[in-house]
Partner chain sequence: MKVYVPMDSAAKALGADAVAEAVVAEAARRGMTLEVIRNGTRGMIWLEPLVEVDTGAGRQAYGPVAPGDVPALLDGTLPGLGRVEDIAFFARQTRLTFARCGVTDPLSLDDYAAHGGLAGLRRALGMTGAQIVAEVTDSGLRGRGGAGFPTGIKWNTVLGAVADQKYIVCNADEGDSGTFADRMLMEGDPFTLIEGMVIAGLGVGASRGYVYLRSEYPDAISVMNAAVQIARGAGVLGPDVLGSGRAFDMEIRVGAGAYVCGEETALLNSLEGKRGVVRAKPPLPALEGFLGKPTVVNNVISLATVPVIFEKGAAFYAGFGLGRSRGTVTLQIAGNVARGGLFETAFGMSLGELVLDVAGGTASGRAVKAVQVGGPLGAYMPPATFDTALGYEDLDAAGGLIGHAGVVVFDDTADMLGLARFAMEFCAVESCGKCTPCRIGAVRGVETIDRIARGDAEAISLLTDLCETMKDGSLCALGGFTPYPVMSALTHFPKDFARRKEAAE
Amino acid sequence: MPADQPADQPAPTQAEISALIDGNLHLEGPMLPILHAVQAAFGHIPAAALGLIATALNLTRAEVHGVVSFYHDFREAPAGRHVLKLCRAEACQAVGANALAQDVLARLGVDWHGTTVDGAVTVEPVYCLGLCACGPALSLDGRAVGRVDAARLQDVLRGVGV
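Just the chain, alone, in the form predicted in complex with its partner chain, possible?
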(Lines of atoms letter the chains of each structure in order from A and count residues from 1; the text may use other names and numbers.)
(Lines give C-alpha, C1' and ligand atoms only; values in the text may rest on other atoms or scores of the structure.)
Protein backbone atom coordinates (compact mmCIF):
# COMPACT_ATOMS: atom_id res chain seq x y z
CA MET A 1 0.00 0.00 0.00
CA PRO A 2 1.48 3.31 -0.99
CA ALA A 3 0.93 5.07 2.31
CA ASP A 4 1.12 8.76 2.89
CA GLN A 5 4.48 8.65 4.49
CA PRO A 6 5.90 11.45 6.52
CA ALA A 7 8.66 13.43 4.92
CA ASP A 8 11.45 15.39 6.58
CA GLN A 9 13.75 13.65 4.14
CA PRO A 10 16.39 15.05 1.79
CA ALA A 11 15.06 16.03 -1.65
CA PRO A 12 14.89 12.99 -3.92
CA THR A 13 17.49 12.80 -6.66
CA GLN A 14 16.74 12.47 -10.35
CA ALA A 15 18.27 8.99 -10.32
CA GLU A 16 16.01 7.84 -7.48
CA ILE A 17 12.92 9.09 -9.29
CA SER A 18 14.00 7.59 -12.61
CA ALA A 19 14.56 4.20 -11.02
CA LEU A 20 10.95 4.19 -9.79
CA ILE A 21 9.68 5.20 -13.23
CA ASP A 22 11.75 2.56 -15.02
CA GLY A 23 10.55 -0.16 -12.66
CA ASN A 24 6.95 0.36 -13.84
CA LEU A 25 7.37 1.15 -17.54
CA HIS A 26 6.64 -2.41 -18.63
CA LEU A 27 3.06 -2.16 -17.33
CA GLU A 28 0.02 -1.39 -19.46
CA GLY A 29 -1.05 2.05 -18.25
CA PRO A 30 1.98 2.71 -16.03
CA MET A 31 1.08 6.24 -14.87
CA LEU A 32 -0.75 5.48 -11.62
CA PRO A 33 1.68 2.75 -10.54
CA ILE A 34 4.54 5.21 -11.10
CA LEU A 35 2.83 7.96 -9.12
CA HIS A 36 2.03 5.57 -6.26
CA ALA A 37 5.65 4.38 -6.21
CA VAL A 38 6.96 7.94 -6.13
CA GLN A 39 4.59 9.01 -3.39
CA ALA A 40 5.31 5.86 -1.34
CA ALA A 41 9.02 6.63 -1.55
CA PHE A 42 8.97 10.38 -0.93
CA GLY A 43 5.64 11.09 0.76
CA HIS A 44 4.57 13.34 -2.10
CA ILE A 45 5.02 13.82 -5.85
CA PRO A 46 8.02 16.16 -6.11
CA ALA A 47 7.86 18.75 -8.87
CA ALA A 48 11.05 17.29 -10.27
CA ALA A 49 9.20 14.05 -11.01
CA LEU A 50 6.70 15.62 -13.42
CA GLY A 51 9.17 16.27 -16.23
CA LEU A 52 10.83 12.88 -15.85
CA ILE A 53 7.50 11.05 -15.97
CA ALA A 54 6.39 13.14 -18.96
CA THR A 55 9.54 12.24 -20.90
CA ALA A 56 9.28 8.56 -20.03
CA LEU A 57 5.63 8.34 -21.09
CA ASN A 58 5.91 10.67 -24.08
CA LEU A 59 3.48 13.17 -22.58
CA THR A 60 3.70 16.86 -21.80
CA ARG A 61 4.53 18.02 -18.31
CA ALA A 62 1.10 19.67 -18.20
CA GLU A 63 -0.60 16.36 -18.92
CA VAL A 64 1.22 14.71 -16.04
CA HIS A 65 0.33 17.62 -13.77
CA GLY A 66 -3.28 17.21 -14.91
CA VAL A 67 -3.31 13.61 -13.75
CA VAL A 68 -1.55 14.29 -10.43
CA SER A 69 -3.91 17.13 -9.57
CA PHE A 70 -7.03 15.13 -10.46
CA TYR A 71 -6.61 12.51 -7.74
CA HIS A 72 -7.16 13.23 -4.05
CA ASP A 73 -4.39 10.84 -2.98
CA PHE A 74 -1.47 12.62 -4.58
CA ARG A 75 0.24 15.42 -2.69
CA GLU A 76 2.43 18.19 -4.02
CA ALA A 77 4.02 18.62 -0.59
CA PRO A 78 4.70 16.13 2.19
CA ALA A 79 2.04 15.47 4.82
CA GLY A 80 2.65 15.56 8.55
CA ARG A 81 4.38 12.66 10.27
CA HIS A 82 1.01 10.95 10.75
CA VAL A 83 -2.03 11.04 8.48
CA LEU A 84 -5.40 10.85 10.20
CA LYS A 85 -8.31 10.18 7.87
CA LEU A 86 -11.82 10.71 9.19
CA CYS A 87 -14.77 9.21 7.36
CA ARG A 88 -17.38 11.78 6.42
CA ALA A 89 -19.75 9.52 4.50
CA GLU A 90 -23.42 9.01 5.32
CA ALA A 91 -23.17 5.73 7.24
CA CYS A 92 -20.68 7.29 9.64
CA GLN A 93 -22.74 10.49 9.79
CA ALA A 94 -25.65 8.35 10.99
CA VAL A 95 -23.65 7.51 14.11
CA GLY A 96 -22.08 10.86 14.92
CA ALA A 97 -19.22 11.37 12.47
CA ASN A 98 -19.88 15.10 12.13
CA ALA A 99 -19.54 15.74 15.86
CA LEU A 100 -16.46 13.51 16.00
CA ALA A 101 -14.84 15.43 13.16
CA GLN A 102 -15.57 18.79 14.77
CA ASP A 103 -14.04 17.52 18.00
CA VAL A 104 -10.88 16.23 16.32
CA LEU A 105 -10.37 19.34 14.19
CA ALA A 106 -10.89 21.59 17.19
CA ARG A 107 -8.50 19.64 19.39
CA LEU A 108 -5.80 19.62 16.73
CA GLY A 109 -6.46 23.23 15.76
CA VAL A 110 -6.63 22.48 12.04
CA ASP A 111 -9.14 22.47 9.22
CA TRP A 112 -9.60 19.65 6.68
CA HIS A 113 -6.34 18.89 4.83
CA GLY A 114 -4.49 20.90 7.49
CA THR A 115 -1.32 19.89 9.32
CA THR A 116 -0.71 20.71 12.98
CA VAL A 117 1.90 23.42 13.57
CA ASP A 118 4.38 20.89 14.98
CA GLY A 119 4.08 18.85 11.78
CA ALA A 120 2.83 15.83 13.72
CA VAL A 121 -0.44 15.12 11.98
CA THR A 122 -2.37 15.92 8.83
CA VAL A 123 -6.15 15.49 8.91
CA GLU A 124 -7.87 14.38 5.72
CA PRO A 125 -11.52 13.67 4.97
CA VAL A 126 -12.23 10.27 3.49
CA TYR A 127 -15.47 9.19 1.91
CA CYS A 128 -15.88 5.64 3.11
CA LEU A 129 -13.39 3.18 4.54
CA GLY A 130 -15.81 0.27 4.10
CA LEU A 131 -16.44 0.21 7.85
CA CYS A 132 -20.05 1.32 7.47
CA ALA A 133 -21.41 -1.22 9.96
CA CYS A 134 -19.01 -0.09 12.70
CA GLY A 135 -18.80 3.67 12.36
CA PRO A 136 -17.80 6.28 13.06
CA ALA A 137 -14.56 5.17 11.47
CA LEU A 138 -11.13 6.63 10.93
CA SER A 139 -7.72 5.47 9.87
CA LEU A 140 -4.36 6.46 11.26
CA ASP A 141 -1.44 5.86 8.89
CA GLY A 142 -3.51 3.23 7.10
CA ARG A 143 -4.63 1.40 10.26
CA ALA A 144 -8.41 1.46 10.64
CA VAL A 145 -10.31 2.12 13.83
CA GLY A 146 -14.04 1.51 14.07
CA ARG A 147 -16.85 2.55 16.42
CA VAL A 148 -14.76 5.51 17.56
CA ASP A 149 -15.88 6.76 20.96
CA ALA A 150 -14.15 9.07 23.42
CA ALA A 151 -11.81 6.36 24.71
CA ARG A 152 -10.80 5.12 21.27
CA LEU A 153 -10.31 8.69 20.06
CA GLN A 154 -8.06 9.37 23.05
CA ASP A 155 -5.94 6.33 22.13
CA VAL A 156 -5.66 7.48 18.53
CA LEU A 157 -4.71 11.03 19.47
CA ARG A 158 -2.16 9.73 21.96
CA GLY A 159 -0.67 7.79 19.05
CA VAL A 160 0.04 11.07 17.27
CA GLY A 161 1.38 12.74 20.40
CA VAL A 162 -1.71 14.76 21.33
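The form predicted in complex with its partner chain done, now the form predicted alone:
So it's only the chain below, everything else dropped.
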Protein backbone atom coordinates (compact mmCIF):
# COMPACT_ATOMS: atom_id res chain seq x y z
CA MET A 1 0.00 0.00 0.00
CA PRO A 2 1.28 3.52 -0.73
CA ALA A 3 2.08 5.92 2.08
CA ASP A 4 -0.80 8.16 1.09
CA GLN A 5 -3.42 5.45 1.40
CA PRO A 6 -6.90 6.69 2.22
CA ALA A 7 -8.07 6.24 5.79
CA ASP A 8 -10.72 3.75 4.70
CA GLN A 9 -8.23 1.09 3.54
CA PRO A 10 -8.34 -2.29 5.29
CA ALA A 11 -6.07 -2.76 8.29
CA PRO A 12 -2.68 -4.28 7.51
CA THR A 13 -2.31 -7.94 8.31
CA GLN A 14 0.09 -9.41 10.83
CA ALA A 15 1.94 -11.10 7.95
CA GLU A 16 2.42 -7.76 6.15
CA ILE A 17 3.75 -6.10 9.30
CA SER A 18 5.99 -9.07 10.15
CA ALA A 19 7.51 -9.01 6.66
CA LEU A 20 8.51 -5.38 7.16
CA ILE A 21 9.98 -6.16 10.57
CA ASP A 22 11.93 -9.13 9.22
CA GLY A 23 13.24 -7.04 6.33
CA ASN A 24 14.82 -4.51 8.70
CA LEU A 25 15.67 -6.62 11.73
CA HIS A 26 19.26 -7.21 10.57
CA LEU A 27 20.07 -3.48 10.62
CA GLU A 28 22.00 -1.90 13.46
CA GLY A 29 19.51 -0.09 15.69
CA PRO A 30 16.55 -1.56 13.81
CA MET A 31 13.72 0.21 15.69
CA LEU A 32 13.62 3.39 13.59
CA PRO A 33 14.10 1.63 10.23
CA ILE A 34 11.27 -0.75 11.11
CA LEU A 35 8.98 2.08 12.16
CA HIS A 36 9.80 4.05 8.99
CA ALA A 37 9.14 0.98 6.84
CA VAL A 38 5.81 0.32 8.53
CA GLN A 39 4.72 3.94 8.17
CA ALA A 40 5.86 4.09 4.54
CA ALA A 41 3.83 0.99 3.79
CA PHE A 42 0.64 1.83 5.67
CA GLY A 43 0.73 5.60 6.17
CA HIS A 44 0.86 5.20 9.94
CA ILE A 45 2.04 2.84 12.69
CA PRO A 46 -0.93 0.57 13.34
CA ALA A 47 -1.53 -0.41 16.96
CA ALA A 48 -1.18 -4.05 15.93
CA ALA A 49 2.43 -3.38 14.91
CA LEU A 50 3.56 -2.26 18.36
CA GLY A 51 3.41 -5.73 19.92
CA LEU A 52 5.02 -7.39 16.91
CA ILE A 53 7.87 -4.90 16.89
CA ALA A 54 8.31 -5.21 20.65
CA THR A 55 8.52 -8.98 20.46
CA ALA A 56 11.00 -8.89 17.56
CA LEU A 57 13.26 -6.42 19.40
CA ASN A 58 12.82 -7.98 22.85
CA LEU A 59 11.30 -4.76 24.18
CA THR A 60 8.04 -3.91 25.87
CA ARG A 61 5.10 -2.58 23.91
CA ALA A 62 5.35 0.59 26.04
CA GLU A 63 8.95 1.14 24.91
CA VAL A 64 7.93 0.92 21.25
CA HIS A 65 4.95 3.22 21.86
CA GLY A 66 7.30 5.66 23.60
CA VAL A 67 9.44 5.93 20.47
CA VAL A 68 6.41 6.28 18.18
CA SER A 69 4.87 9.01 20.32
CA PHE A 70 8.20 10.84 20.81
CA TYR A 71 8.90 11.47 17.14
CA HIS A 72 6.40 13.84 15.50
CA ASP A 73 6.75 12.25 12.08
CA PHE A 74 5.28 8.93 13.21
CA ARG A 75 1.50 8.72 13.06
CA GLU A 76 -0.74 6.38 15.01
CA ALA A 77 -3.64 6.96 12.61
CA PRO A 78 -3.71 7.29 8.83
CA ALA A 79 -3.21 10.79 7.48
CA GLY A 80 -5.39 12.49 4.93
CA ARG A 81 -4.54 12.52 1.23
CA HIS A 82 -2.45 15.65 1.83
CA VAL A 83 -0.36 16.57 4.88
CA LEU A 84 -0.10 20.26 5.74
CA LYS A 85 2.64 21.05 8.24
CA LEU A 86 2.67 24.46 9.87
CA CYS A 87 5.87 25.80 11.35
CA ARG A 88 5.52 26.53 15.07
CA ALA A 89 9.11 27.67 15.71
CA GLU A 90 9.91 31.05 17.24
CA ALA A 91 11.01 32.75 14.00
CA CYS A 92 7.70 31.94 12.33
CA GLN A 93 5.73 32.83 15.45
CA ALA A 94 7.40 36.25 15.45
CA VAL A 95 5.90 36.99 12.02
CA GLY A 96 2.38 35.65 12.42
CA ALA A 97 2.48 31.86 12.57
CA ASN A 98 0.05 31.71 15.47
CA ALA A 99 -2.60 33.66 13.59
CA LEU A 100 -1.93 31.58 10.48
CA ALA A 101 -2.35 28.38 12.51
CA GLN A 102 -5.64 29.58 13.99
CA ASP A 103 -6.84 30.47 10.48
CA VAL A 104 -5.88 27.08 9.05
CA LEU A 105 -7.39 25.07 11.89
CA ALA A 106 -10.63 27.10 11.84
CA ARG A 107 -10.87 27.03 8.03
CA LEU A 108 -10.43 23.25 7.91
CA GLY A 109 -12.43 22.55 11.08
CA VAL A 110 -9.72 20.41 12.67
CA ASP A 111 -7.33 20.51 15.61
CA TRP A 112 -3.61 19.68 15.47
CA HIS A 113 -3.04 16.21 14.00
CA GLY A 114 -6.63 16.26 12.79
CA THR A 115 -7.87 15.31 9.34
CA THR A 116 -10.69 17.05 7.53
CA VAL A 117 -13.99 15.17 7.43
CA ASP A 118 -13.52 14.36 3.75
CA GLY A 119 -10.04 12.94 4.40
CA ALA A 120 -8.39 15.55 2.19
CA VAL A 121 -5.96 17.25 4.59
CA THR A 122 -4.20 16.41 7.85
CA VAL A 123 -2.74 19.36 9.75
CA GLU A 124 0.39 18.84 11.81
CA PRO A 125 2.69 21.18 13.73
CA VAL A 126 6.37 21.14 12.84
CA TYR A 127 9.19 22.85 14.68
CA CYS A 128 11.21 24.51 11.93
CA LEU A 129 11.08 23.99 8.20
CA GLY A 130 14.34 25.85 7.68
CA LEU A 131 12.58 28.89 6.25
CA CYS A 132 13.21 31.19 9.20
CA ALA A 133 13.82 34.22 7.00
CA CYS A 134 10.63 33.55 5.03
CA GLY A 135 8.10 32.96 7.79
CA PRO A 136 5.45 32.14 8.46
CA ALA A 137 6.06 28.90 6.63
CA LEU A 138 4.28 25.66 5.89
CA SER A 139 4.83 22.54 3.86
CA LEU A 140 2.24 20.70 1.87
CA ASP A 141 3.12 17.12 1.00
CA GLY A 142 6.77 17.97 1.56
CA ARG A 143 6.80 21.11 -0.60
CA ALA A 144 7.82 24.14 1.48
CA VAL A 145 6.01 27.45 1.13
CA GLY A 146 7.26 30.65 2.77
CA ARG A 147 5.81 34.05 3.53
CA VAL A 148 2.36 32.58 3.90
CA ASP A 149 -0.44 35.06 4.30
CA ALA A 150 -4.19 34.57 3.94
CA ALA A 151 -4.05 34.82 0.12
CA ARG A 152 -1.15 32.37 -0.22
CA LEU A 153 -2.85 29.98 2.22
CA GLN A 154 -5.98 30.12 0.08
CA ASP A 155 -3.91 29.31 -3.02
CA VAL A 156 -2.22 26.38 -1.28
CA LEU A 157 -5.52 24.93 -0.08
CA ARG A 158 -7.18 25.52 -3.46
CA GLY A 159 -4.31 23.57 -5.03
CA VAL A 160 -5.43 20.45 -3.18
CA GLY A 161 -9.11 21.01 -3.77
CA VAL A 162 -10.00 22.52 -0.40
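Residue numbers count along the first chain shown, from 1. Keep in mind it's a predicted model, so treat the numbers as computed, not measured. Superpose the two forms; the largest set of C-alphas matching within 1.5 Å is the rigid core.
Please check whether residue 35 and residue 59 end up in one rigid part once the chain is divided into the two parts that move between these two forms. In the two-part motion between these two forms, residue 59 and residue 35 are assigned to the same rigid part.
- In degrees, what is the turn of the smaller rigid part relative to the larger one between these two forms? It comes to 18 degrees of rotation for the smaller part.
Could you check how much the CA of residue 47 shifts between these two forms after a rigid core fit, in angstrom?
That residue's C-alpha sits 3.0 Å away in the other form.
Keeping the rigid core superposed, can you check how far the CA atom of residue 15 moves between these two forms, in angstrom?
With the cores aligned, its C-alpha sits 4.0 Å away.
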